[in-house]
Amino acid sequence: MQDSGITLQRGGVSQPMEQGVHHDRALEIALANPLAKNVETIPIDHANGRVLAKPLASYVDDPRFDNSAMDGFAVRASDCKEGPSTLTVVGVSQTGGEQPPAIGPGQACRIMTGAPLPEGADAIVMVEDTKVDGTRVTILGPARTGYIRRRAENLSKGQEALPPGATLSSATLALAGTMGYGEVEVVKRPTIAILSTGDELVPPGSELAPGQIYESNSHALASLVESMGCHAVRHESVADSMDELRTTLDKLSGHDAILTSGGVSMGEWDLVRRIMEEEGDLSFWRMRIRPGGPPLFGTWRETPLFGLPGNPVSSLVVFHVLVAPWIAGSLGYHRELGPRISRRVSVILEEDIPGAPGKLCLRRIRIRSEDGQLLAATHTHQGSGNMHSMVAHNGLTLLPPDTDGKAGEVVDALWLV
């Protein structure tokens, strides 16, 4: 069962706090402050990796006319049943030149690939297949009608061919070009703002002094946002004061969206779950997963925020299976077609792997294939504080609640992108 008896005062307003929530119930509550969706009209110069807004319809058919699959000659196909038979050729049908003449019986037109076929024309010779004499051709293979690449066979004029929420790469912007299209609508990249929140954290590279570590939970962050068709922007990291933590939460609500690292728990010096629920406006705090159990979730100037763990890999698991969703369900990204940074799997486990009471178990996992089948174990300790078994393992175990994972099971996993 979930808490949800918390209320915080706001302003003088009593609200409700839900507390240890399931994931799903997570997710909901996020997407009711959902990020901003806006878009705006690039030409497909600049629309490589960016996210459809509106659905594209062919402003043409594909092909736009009946037109040859190989070089060769045009022809029709009754004269060319029995043997070797010559013909004459009448003329050439070029891609970009003018409508070839029409051929008849005993006739035939010499063709390059994609060129229109002539009127009377019902089939193909590859140039292979021929030995052409002067104005004579003699047709030593088969005649195909399957060389005929045939009007509007791949789309036609109106019809839908890529759905809105789509990413488009280079087959989707070649597709896009095929139909006519020279600039889209693209949804409008969102900022995101990040930052690590902690007195012991300083630059890679600096010098470290006694009880100091290297500040990079924001490099992996930036990362995934920029993964998930947003800009991140990546503030240095705040000391453990209320003040400066304050005055940094009020300069970066200027952006679509922010994402903390740490201070989330139940200490003392965890101050953004304290700013939070004091002056903020707070939706939940604690999921019932593992690992990554005290993120929270809530508005601060109006502007979404997420707490997420300072844990390096509870900061990235919490990314994976909230704020990923999260973006993709604010801005309409298509299941398929859209950014990504993981896939749902099904997996046979190698090992038994032990799940988590009361709460979604999120063992790290390595994925392979073999045989056609995808077989999961881990490899390394499972310490939230463990970034290379984030390396050395590319998946996540989706075990419900009160579930362990025994070895020959198929269960559901993340494969991580």
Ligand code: AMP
Second form
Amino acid sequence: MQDSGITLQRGGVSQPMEQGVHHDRALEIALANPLAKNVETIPIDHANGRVLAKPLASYVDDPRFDNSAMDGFAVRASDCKEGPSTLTVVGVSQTGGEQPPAIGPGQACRIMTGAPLPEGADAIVMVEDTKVDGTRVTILGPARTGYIRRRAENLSKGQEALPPGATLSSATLALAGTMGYGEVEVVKRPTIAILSTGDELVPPGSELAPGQIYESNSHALASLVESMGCHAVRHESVADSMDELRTTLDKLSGHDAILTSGGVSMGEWDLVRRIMEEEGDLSFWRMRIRPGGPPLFGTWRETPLFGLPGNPVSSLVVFHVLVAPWIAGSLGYHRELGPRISRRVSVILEEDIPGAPGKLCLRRIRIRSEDGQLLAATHTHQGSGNMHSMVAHNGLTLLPPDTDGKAGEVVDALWLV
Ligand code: AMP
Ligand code: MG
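Now that we've seen the form predicted alone, could you pull up the form predicted together with this ligand?
What follows is the whole complex; the chain from before opens it.
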């Protein structure tokens, strides 16, 4: 890591701006200015896709009482040991009903799936294995204790079954319901503003004048922001002008964070870098990764700001390796159960993939599963302007600095979801 020599005032403490930082260090620096975490309590029926702010402990035992896993008859196993036995039916146990009468020797109780087990019963016979004649039932099949669902066999009252940072979706929502939660405390969705910069950019669908290109990064970034559980606010792109940039950043500083794209390289027109250096509070500039080397992080009027590279692939890659973990770390997302846009996996390379001197190498790869193994290969050229390559591939290598990947080797990778 090199020190640029520039020293900036932050929160009353002078901290040098760091330049050319490794990936881990970049994340550490950014997390010193986390995304603000606020919580709110909402009804469970509005909670799909939201992230739990607190662990949830069950309000009830699950199951609440011993009950039947089958429609059939509750019996005493000892009555059904030899041959077809005939028992007297003394009652019915229905779901939602009262505790049924106890059964004694030679007796049975008709029972529904989920209905409470009568006292005295210790096994269930499936209705398919019985023949009923008035108040008598003949047992033709096995009486199984395994057809009884025991009180609290899934969860005990007070047991924490959902950790903080878990996304509420199908199974987690249903479990919150099972445990008795009508309302849940969730992380408020932060709003993240997205701003593309560049004189050449026009919205897709409009007429192109000479030298203009369609703006695309903001769409990718907004999608990734939403997938990470935040609200994306896309602003129209701004020209390469210090005044326009300043006015727009001021306007956007009311959001919880700002992502810009473009204007962070060495060029004269790389004004995001310049304005952050001169008027913002810059924590680092440039990362030792390829592609995506030029990003910066700092604050603009106290609002955390990532300056992502303009090259379309680079901006996405930097989001994956830096912004997504920053959001997850700031908001306390659970590693397995929380929102995420990639999964770290080990893959077998199908071809040689060169690493990068001094840099973490994030080559685009297509990961496929074959015979229980994950195989990875490249399929298009790797230019950082080639958005098609991000569609043709579904992963990124994580080749450490100065490390080439050889065909047949197992390497770490991110599998993008
Ligand atoms: P810059 O980082 O501003 O030098 O931009 C690098 C390259 O990415 C240039 O070819 C830009 O035209 C292109 N680019 C920058 N921003 C965007 C954007 N929002 N959408 C598509 N291409 C972009
Ligand atoms: Mg530019």
